[in-house]
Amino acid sequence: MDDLTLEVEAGDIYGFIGHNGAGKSTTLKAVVGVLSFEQGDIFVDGHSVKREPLACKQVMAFIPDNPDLYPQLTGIQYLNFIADIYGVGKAQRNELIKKYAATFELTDNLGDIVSSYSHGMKQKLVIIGALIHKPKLLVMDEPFVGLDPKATYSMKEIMREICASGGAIFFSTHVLEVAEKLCNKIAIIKGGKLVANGVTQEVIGNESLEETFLELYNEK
């Protein structure tokens, strides 16, 4: 990455574009601590990555492109595990894992191995175990990977709502069309350089997400 700056503020829901290899899983993982950098600091919260992983990682979550669980495990027994780590109590982890695992359909599967359940089953469970303790920020990679239209939907929703209560969200994404409407703000970055970023509406003017994201990346 070279000199990337960005601000995430509460209430963004904040898309971040770019081909493949271009930065953005290394950014992403920088953000929540699994991959240490030389220069430059991120901060969470006020709380520096470098310096308190722990405080911030309390306060954020990440979902990352290809999830990676316990097999052995049942979903209810990961998604209590992870409450587990975050020191979510009973009250507040039975209600979100009923209401997101209604959410989601997989109210009927969390008493089956995770070793069993599909690519989009595995997607959704780390979904939920990602809210379970109402994170204040939300780093996903390719969060819509692998879900069916209706569990896309409702991500979508759920990350409206996560934004509307003073959260805030940075992800990456290839659906550009889903990207334009659905973030306030948008970064472009190429060949690990920042070549867009701020406001929707502003960095795309009048033409569409699609048609900025490819003139940018056509010029030398």
The other form holds:
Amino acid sequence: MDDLTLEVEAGDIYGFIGHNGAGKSTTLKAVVGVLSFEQGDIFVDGHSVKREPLACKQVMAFIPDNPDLYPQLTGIQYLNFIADIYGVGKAQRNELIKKYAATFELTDNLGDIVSSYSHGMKQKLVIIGALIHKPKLLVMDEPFVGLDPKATYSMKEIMREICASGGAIFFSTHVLEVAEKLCNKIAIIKGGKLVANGVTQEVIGNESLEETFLELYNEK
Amino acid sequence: MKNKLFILLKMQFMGSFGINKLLHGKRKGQAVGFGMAIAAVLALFALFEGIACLYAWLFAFGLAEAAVANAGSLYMGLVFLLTSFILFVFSLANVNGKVFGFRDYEMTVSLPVETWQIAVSKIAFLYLSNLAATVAIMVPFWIFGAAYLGFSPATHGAIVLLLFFAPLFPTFLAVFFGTLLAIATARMKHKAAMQTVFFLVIVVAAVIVPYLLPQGKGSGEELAAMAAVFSFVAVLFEKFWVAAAYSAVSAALFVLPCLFIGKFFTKINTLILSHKATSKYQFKEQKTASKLKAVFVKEIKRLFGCPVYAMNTICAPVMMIVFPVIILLSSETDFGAIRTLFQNQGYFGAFCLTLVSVFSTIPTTFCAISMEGKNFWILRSAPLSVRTVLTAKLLVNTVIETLPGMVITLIYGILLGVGAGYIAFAVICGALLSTACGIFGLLFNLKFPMLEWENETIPVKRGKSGIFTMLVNFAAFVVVGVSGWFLLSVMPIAALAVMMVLAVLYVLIGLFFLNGKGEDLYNKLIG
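The form predicted together with its partner chain is what I want next, because the block you gave corresponds to the form predicted alone; please supply it.
Shown next: the complete complex, the earlier chain at its head.
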């Protein structure tokens, strides 16, 4: 990454767009502390990811592009594991696991071992795990891949709810139509550099996001 | 056009033992100098062959001294039996994951290749791996046996023949039972744990059975009894035609699973790979746990959920429980002889430390980091301190290796009538050394992590951390043991004190590195 500066504010749904290999996943993983970085810093809720990683991680949640989960745990064991790690109390975990498992139609499968889940079911489980501690910042890498249409709709609704309640979302996607409709802010990255950034309407002007993206990549 | 079977075999070969990564690895730290890699492989091979030569010499020399009739054929028969058993156990663990249910199954089956060719290539690769292991084990025994026991031309001929045909029967048995096991457990919720239990039962049975066989009194009678019991394998190396007949039957049997699996390959894989979800979960009140407990429980489930990991680490504590039973099952003479030996109670401490060293040099921690694999993002993105993660991983080792070691040492002490002070020393010193082994295992895994793997066997069996952990821990036990041994006959209390001080030092050195270097290494890991 080269001199990347972004600010995600409370209430933002921030879309992060770029070619394969542009550096989207690297950036997202650096934000959530999965990857370390040499220069610069990332601040989450006023805390430095470098100096106070635990304080940052406590208020964040990450949904990776590939839902690699512990195959030997059952769905409910995974959710309890995540809830324990984030220190979620009994009442909140019972309420939110029940709520989100019902939303994503996963309740019946929570007793099954994760290795028996399909890709979409694993993705739903990761999403539920990310939501049960009510994160202030939700960082997602291609969150809609593998989700069925109903789950995709539910996910968009949840994203809007989080932002309406003062949270923020920073996510990467290749689905430009979704980004254009859902995001109030957009950042476009090319070769590790930010080439466009700001309020969605200001970035795209009178064009569609797809046209803007292709122009920036000199492919139109 | 190249034969498709050959192409499939070549692809497996290139994907195994890190060959492709060695030749084409681009990521930092993956591309190793070719010369360095060859040197490392040769050094490991030399180490393995050195150990095989040592055992071959000890065994051949012992039999030559005892002047047993038909010693040559008995010697090679036992080596053949042991090799076959090792090949069977390792192949059995590899059937589900290598022959069936392998990661690139869908891609491979979608290729324009006959499914029987895929099945045969998988079984053939298993045979070729076993062939290499057979040659590596049997050749040193052949050389030392010929030198000390003098083989007949028929024995030499049988050895040459069986070098190639010996792996066939254990591979057939492993594929047969492995297929049955894979099919039987395919729809079970905890199939990995079931497979782990099955493997443990086989290994424990293999250890107990020889003690249940008829035994003589005194070394001469012991050998005569052993010769009588194992005459059925000795005959393979006495008459060449028996070896030839065995080879022919093995080859015929080997074809059977190839035919069966070739015909039902897709059906078996579909059964294994398509998990049956029960979809009957009823929501219940959930309970909370501390961060440390949550990670610890996850680690325990990981250990028992992976047969190859469990077999590498749980076998030792299971054996610690089995050995006292064996002592009780042994004849009165054996038990009495052991009791007499430990009338010098200092020897009890040395005996227990030797026992702990055998069991603790491979702690659960040696691949605890590598086993995270692609799931490592979960721990990295969670609000968990490095110390909590590492402590949880060490705690697993304490529960699986150290605590059983302490309990079994206590039981040995009571069974052998050793004084309370000596028992206390053995329990504490053993626990310290076992803990240190766990710490060093974790340190080596942090130094040599292997997070990118397609099969759980790879981080367990092929990681550098396992080799370094074993060698360093073994060296530490040798230092502690030798230091104590020299003083034991002169001044037992001083010997025990020296051993205890060295054990404490080993723990402290490990903790010093883990707290400093270990945490840095963890933070630099890329998930």
